[in-house]
Amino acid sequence: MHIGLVGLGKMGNNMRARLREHDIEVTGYDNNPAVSDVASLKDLAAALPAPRIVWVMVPSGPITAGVVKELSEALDEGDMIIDGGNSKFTSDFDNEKLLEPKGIKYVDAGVSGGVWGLQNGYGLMVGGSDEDIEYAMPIFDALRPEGPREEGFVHVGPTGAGHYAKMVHNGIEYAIMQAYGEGFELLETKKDLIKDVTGTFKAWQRGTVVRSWLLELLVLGLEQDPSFEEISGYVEDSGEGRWTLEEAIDNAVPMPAISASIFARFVSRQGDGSPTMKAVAALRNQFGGHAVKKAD
């Protein structure tokens, strides 16, 4: 199978390895030359054979909504295009508007795992008909973890059903970071009783409740400055939080961890921040490759 991959930032360029390592032909463009196959959309569209599939992984927003409107009049009917950004799921309805006139196939696909995945492999939510996913499914193959399929990859529902489990699958991430902030922020104010907060977290990754990769990547953290003293509590949200709530709100569904966990992230840019916040913006780093702030 041949490809394209628009986009190749730090997702997108180690997309681009893993599905080459799984003999996956991949031509990516990208506006930086220096790592780019191609120097247009249009040269993408010509180098991959019918019908094509483009993979598109930049951010979301206007950015996306740009690329997908090009690449609908470089594309010909029977191609199909997946979005692989953050994207909110109502941009999926848009997407899809304006490709089905043209007989342009569009999938989305909710994707997790940071600048991890090359290495592990990326947890992938998708959304789109039945026959589109079964036709894009060596991408999937190549993309998940290794082991059973199910247990890194699922096709959720129709067009939006993909990047709605990864809005919700973000929210909840929310939540588990603040937790994992809070009880850092605790232990390390208890440094009396308390006399090792990374070797209290390193012995949580095995045999207890808590244990999770989130938790492997904190202790990372830890490792690296068992403080936090060089980075500040300030922490952004890349969106999918707020879209989360968004949704509680219009379905009358509690969200009480979630709400609190984004409101922190506000709190936190009013000031140089808790503990906690230093421990969350610690956490976005290690997985996403997201920016911190120094210290002052």
Second form
4 protein chains.
Amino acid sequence: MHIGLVGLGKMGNNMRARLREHDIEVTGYDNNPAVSDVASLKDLAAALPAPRIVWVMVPSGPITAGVVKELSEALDEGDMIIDGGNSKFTSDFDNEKLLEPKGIKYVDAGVSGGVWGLQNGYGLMVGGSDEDIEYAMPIFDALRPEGPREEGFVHVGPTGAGHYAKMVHNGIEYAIMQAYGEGFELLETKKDLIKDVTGTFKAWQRGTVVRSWLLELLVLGLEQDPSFEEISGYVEDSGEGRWTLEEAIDNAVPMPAISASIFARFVSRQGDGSPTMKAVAALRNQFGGHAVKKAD
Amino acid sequence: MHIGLVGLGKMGNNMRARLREHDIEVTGYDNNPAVSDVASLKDLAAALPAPRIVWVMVPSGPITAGVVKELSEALDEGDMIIDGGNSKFTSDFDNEKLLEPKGIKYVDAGVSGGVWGLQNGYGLMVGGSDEDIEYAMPIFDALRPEGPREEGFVHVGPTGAGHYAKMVHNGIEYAIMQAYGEGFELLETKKDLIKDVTGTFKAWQRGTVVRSWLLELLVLGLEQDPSFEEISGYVEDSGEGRWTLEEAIDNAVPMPAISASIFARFVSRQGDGSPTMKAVAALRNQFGGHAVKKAD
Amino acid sequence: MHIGLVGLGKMGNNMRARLREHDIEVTGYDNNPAVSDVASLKDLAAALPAPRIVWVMVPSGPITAGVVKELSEALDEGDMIIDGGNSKFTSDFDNEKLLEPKGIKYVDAGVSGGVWGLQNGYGLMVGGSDEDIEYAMPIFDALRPEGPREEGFVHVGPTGAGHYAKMVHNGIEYAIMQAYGEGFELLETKKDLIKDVTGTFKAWQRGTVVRSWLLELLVLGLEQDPSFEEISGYVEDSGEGRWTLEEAIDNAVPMPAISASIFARFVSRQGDGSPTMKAVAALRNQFGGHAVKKAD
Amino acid sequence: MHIGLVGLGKMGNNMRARLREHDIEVTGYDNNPAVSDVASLKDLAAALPAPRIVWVMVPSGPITAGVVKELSEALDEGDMIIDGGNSKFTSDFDNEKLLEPKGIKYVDAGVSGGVWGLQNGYGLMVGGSDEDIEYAMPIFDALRPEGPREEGFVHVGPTGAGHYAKMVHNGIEYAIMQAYGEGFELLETKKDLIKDVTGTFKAWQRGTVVRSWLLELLVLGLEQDPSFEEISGYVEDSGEGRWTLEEAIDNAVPMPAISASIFARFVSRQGDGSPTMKAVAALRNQFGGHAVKKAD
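The form predicted together with a further copy of the same chain is what I want next, because the block you gave corresponds to the form predicted on its own; please supply it.
Entire complex below, previous chain first.
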């Protein structure tokens, strides 16, 4: 299989590498010529065998919309676009509306795994028709982790369902990070009794109820900087947390813990001294390679 | 090594089995004669070689206090008591005050792992003196999971520190369970788009940021009852969540997510129809063998 | 002054009465002929002197939009529409876009006061141009409470600002009701010590920091049913609480207390036994004449 | 009637003035000789007619406990101590245990009203026996606001009930302040639409559902400093908010809004830039004369 990949940033670049390792031929395009395989989206279309598949991996919102628009003109009937970015699920409805009349197929793919995905594989949640997803399956199989397909890949539902599931995934992620952060702050505060905070988190990695991949990343972070002195407690929020909360409101679903973790990020804009949020910032840094603001 | 173990309920019985598998001789006592190895705590003391070690694994609060009191009379100078129950860390200060004048050593041990501990090993967080903990290390090594000691065992600090760390562990656990529960409720509510809720959680097990042991248990629960129709949303709270919150208050540590998860349990007493809390109840059932109230 | 009033429900009917008491001539229209002064919106337009003012007081959303649409056809250049309903501020932008090309003026008015407004006057928050609001001032002066104008009326900003302020007002209202509700539940639960819950709330009416109009209403409710035994704890939420939360998210404003009160209402759909929410339901009943679901 | 009053700080001094205005003779003691009427508690006892009544109005905790202890030695059987401070209700049980064997009567009085109490009267919540409270009624009638007694005074229950009700009062107060604060922050943030934030709060004073005394104080604060630029967002918390939350935990009462307001204060220690918390700080300043930390 030979596909196109638009967007060769931190995520896209790693995904290209993983796809190639799994014998998918990839022609990549990025508006940075230094990393791009071709000079334009038109050239990309020309380089691919029909029916073409183009995976879009650029910042969500207007940039993704612009790429999809441009591709809708460069591609032909029977081709397929997969949006793997962190797009809002409603944008998938827009994309479908644009592409369907032209006979261009569309699949939305929520992708989790951050900078570790190259090595571990990416968790994939996809939305679209059975037929289209079946057709793109070799790509999903290359990107997803080793092991049973259903443990790293799911066809969630029709168009939009993949990004919806990814959105909820990120809402959950926020609250789990907040949970560890709050626990860290209490342990860190209780200095007269707790003599080994890092060791405590480290010891939770096996056997305990709270063991998780995020816990392992927190341990990595603590081993580098045990009191997170170098890290600012300012934590940005991506769109997905907000959208999860919006959906909770629209569907009358109570979300006290997830909302608490989003509001804690909002508050961190007003003062970056919170140990909880330093732990959250350290976690984001570990899994996403998100830039961490250094404490002053 | 030959030790005594008081309390042969769900946890104690499994721990006796695991200790014996790891070549620790165990004489167990329970007030249920059907499962007890000896007839009384006195007989237990008589059966053990000096200096004796007795691990206490009974319900926290007055029952643990009663057992420690009785043991303080049955044991001799140089013996050791380890409280492995879900005790409040302040009870450790009381125990130490009682035992120190008699020359009886005391170690507190927070134990995580639930019914899966027999198979996987137990995560251990202990408090006490270096010397006492070194002395009891063969027991800890038998109980903790395979792998590097520091990934399943930690000496957190002086007396009380072990139970304190376990308390915080459980506070975090509450919030993580709540996080998955809230995500479940949103996915379950969005039925027009989300066609495979169980499959979505299942697919998060590899590669994603939210993968964890609790997630795996949630998948087990969903596979048995995909909409948790058989499960009441009433979720009891153990003492540890409440104590975590009390400590947060005493130490001026903000805990919006952990408090949200505790309050959600309080609310579940007043109406048990919440999908979030059904997921939480299912999780507790999976890891702890906690009885689940059946939905009417 | 002689104006038109569309919508003669609980609110509209009271407002017509208050306007007439303050010497504003009112021709009312309702699709219920039993209460309507004229047979159609066309007849309403015909009955009013030019330039006409029509106050719309119908359910927000599509019904208000439909009335504004119909009025846009029945009215002439230089006439004015005032939407006094609980509309979302974004609908004001739509109305303005519809009406501006026709030269029909538009003012949005947030109205607070519930069923007590007839007697006490209505708190008014309006959005629009200085000129338009100046022109409609006799109406606002008739509706607002006695006393200094600025204590019951405000020109908040351009179109939409009135409904925006009303939206935030309602968000605050939710959290205040929740605050009293939570206090009620704790007092009610602590029966061994607290012998006079109603008397306690009653005594807070003068001198204390928490005295308020909502407190007075809560006392009225408690005097009718001291433990709210007759009242279900199910509390509906109007759009305004949700919109407030959506705006908080969009503007990165942390809203832990207001969101908590909205989520508490969501939870009350899943079980209606909460004493907190019974108090909230009783409050809504007192100020809004909102139907209260009887406890089974 | 002639009573003793211990503690002539901001509150005690005002209360002495109000009592005297209402024809209660007051001998005041303070450890600051500049404001004290007598040189010692012994002198105070000597100056009062038997049976004596001494009102204690000093900082809660060890200082109040010390004064009650000393008074228990200076007073005689049949005398009465009233603790009007912001004491924890559990301290009332201690006081009763100390005083009962000596035949000294004890009443606990929760007092609300802050610096405005001198002018408006104080809201009073008292605990103790019917007989003792009847005996002290002239004092309560002098301190409470004009109007019906039951609107500014309540006998809540036995010893401790007065301080318990005051504690809950303050918990509610925290959440109401937080509610206004959150609304303020959203309005303040939405600058493109909301042109008159102060005017909006001002207009809520009559007719609206959210009108309250705290709202009036907020308007006073906004008129002095419309964006709270001079005020730090750091807000201390008194014991009563924390105790309310502890009692919620002990009694399994969900308190999401009140806990949110307490946690917001904790967070404000870590960064003082929150507009919400600036509004809360301004409110505290208005009603309590609490020192406000100036923004840097």
